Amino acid sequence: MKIKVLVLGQLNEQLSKRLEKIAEIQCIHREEALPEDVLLEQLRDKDAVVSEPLDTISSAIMDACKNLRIIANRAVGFDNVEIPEATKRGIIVTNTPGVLDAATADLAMALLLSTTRRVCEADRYVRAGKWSGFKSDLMLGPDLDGKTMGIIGMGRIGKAFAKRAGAFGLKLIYSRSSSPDATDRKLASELGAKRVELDELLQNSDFISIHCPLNDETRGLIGQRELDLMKPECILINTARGAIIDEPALVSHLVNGKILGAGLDVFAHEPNVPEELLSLDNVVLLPHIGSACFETRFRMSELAVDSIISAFAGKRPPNIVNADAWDEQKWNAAAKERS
């Protein structure tokens, strides 16, 4: 007997051939966030769905969907699904860690360079056919080499920007690192980074880049206060999660020249910028594309297929999110009547 799969967005035709072998797909290929109504009723009778971060998941739809066994969101964060509603009605969420690093480092380097180097800035003046010719004051910005580059969340992806970071000669400060002892030792050791805490951060670093996760205790951490603090030549880079600023108080600073800059793949309510920020020249805006690369998209969509197949099969995934909603027994009952 197969179970019934929602596919929300697209899925490698490889992949969706991996999971036909056990169960019915239903892809839905949309460019923006279904309505709770149109996405519940697609869900009503399916056992799992693949999601992703524009995909809110409520409780709502979790009572209305009494089949619905796997949320497997695809992408490492998964702040758009109601984790404890999830856990209390024995439904297991998984997401995809590791395998979006490289990219997503990447690219908050991509966005620090861009900001710095004034590079979208320059393209639109070469294209405007604005350039006369070699200009020693044209599009300055700051040099890298030398400066201080404060990371906010020393995760999987906060490491891999630190990396490289490091390379280009910045040096590295911290906060929040998710294991402070084992990452203190060897940040320190490789690096030369250093644990500090997020005042110190925002008072002594001139770049500033996002990478914890959306929570409870992070949504609106980068205030008002905050920025305040932070030095008027400071460049702040979000590839994490748009509530995690106060958009409005960032909006307000940067307009008004309170920091140098920002480059954001993330806000607050995609898909819309705030209107202020499209004409401003010292922010690079970008459409939530941290993951971006062939490659990695494969990845992503590679764990969340295999998530399904293996719980389907009794197995434990192994990056589920809420671990206590895992039920063996039970698990292991409907795979054998699915046998």
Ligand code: NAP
Contents of the next structure:
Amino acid sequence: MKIKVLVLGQLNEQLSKRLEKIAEIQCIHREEALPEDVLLEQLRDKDAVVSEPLDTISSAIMDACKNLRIIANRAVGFDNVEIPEATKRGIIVTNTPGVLDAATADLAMALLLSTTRRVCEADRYVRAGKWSGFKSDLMLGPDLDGKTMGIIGMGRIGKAFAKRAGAFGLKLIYSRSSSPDATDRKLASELGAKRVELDELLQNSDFISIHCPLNDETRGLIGQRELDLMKPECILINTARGAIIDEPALVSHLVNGKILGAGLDVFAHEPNVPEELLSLDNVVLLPHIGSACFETRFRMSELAVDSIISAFAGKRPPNIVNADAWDEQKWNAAAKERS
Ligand code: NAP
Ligand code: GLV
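Form predicted in complex with the named molecule, following the form predicted alone:
Complete assembly follows, chain above in first position.
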């Protein structure tokens, strides 16, 4: 008997065919987040869902969808899913780690370069017909070479970003959450990156890039106090999650020129962007496109589809984020029953 899967967003033909071998698929191409009651109705009879950061999978949805066994989140971040609630109900949640590191690190570099070299502002200037010829003081920005880059969250994407930043001549300092270990020795020897406490990073960085997950510990990690510790010439890049920064405090620092600029791919209440930022030339705003490359997005979808296929074949998917929810015997028995 085939399982029922709800796919939120597009799924390419090759992957649809792969999933159709075990599933009846319903795809919803939505432009914006579905209201909770609509999502709940669509998901009510489904065994699995392919979700994205846009989709909040709440405990109310889990309660109503009694058949739901797996949430395959098509993203590495999984703050849109109430993980402890899923675990309590034996619903496994998978994500897409590793395959989007390069794409996301590239976009963070793009934000760094476009804020420091004022790329978007300069483009708007040319299009507006304001350019009257070469001027030695036109659109100046800070050099990167020899400056200090502070990386908050030295995980998969943080490391990929560090490699890129190092190649631009930046000195690297970083903060992590766990105790110093072999990773720190490796980072020191391979990239010359030095681990520091968060306050030291904030005070000494010319540029800061955020790459930690959003969770109870990191929500509001960069608040008023932390922004005050930054140098006035600091540029802040965020491709992680908007709510890691206290957004009103950041807006106030940017509006009042307390830091030099910001490159933001993510926001606290997407797709809402604080009104005050829209008129600021020292801010580059992107619509959450960190991993938006053809091959990367294919690999993310592939991981999500393979997680579902693997779980329903009774094999533990490698990328479960709530390992405690995996019950080998139960999944095996269910797989035998279906075959
Ligand atoms: P990861 O490999 O798990 O790395 C996260 C790192 O953050 C870990 O090294 C962890 O430290 C560190 N960390 C956790 N709490 C911290 C804290 N309070 N202070 C400093 N560091 C802390 O995750 P990833 O694959 O690199 O992804 C990171 C995040 O990027 C995702 O969770 C997602 O939200 C975001 N993302 C966004 C986009 C986009 O489209 N904009 C695309 C992909 C990912 P330890 O090493 O000490 O555990
Ligand atoms: C995208 O935001 C992701 O977490 O993969």
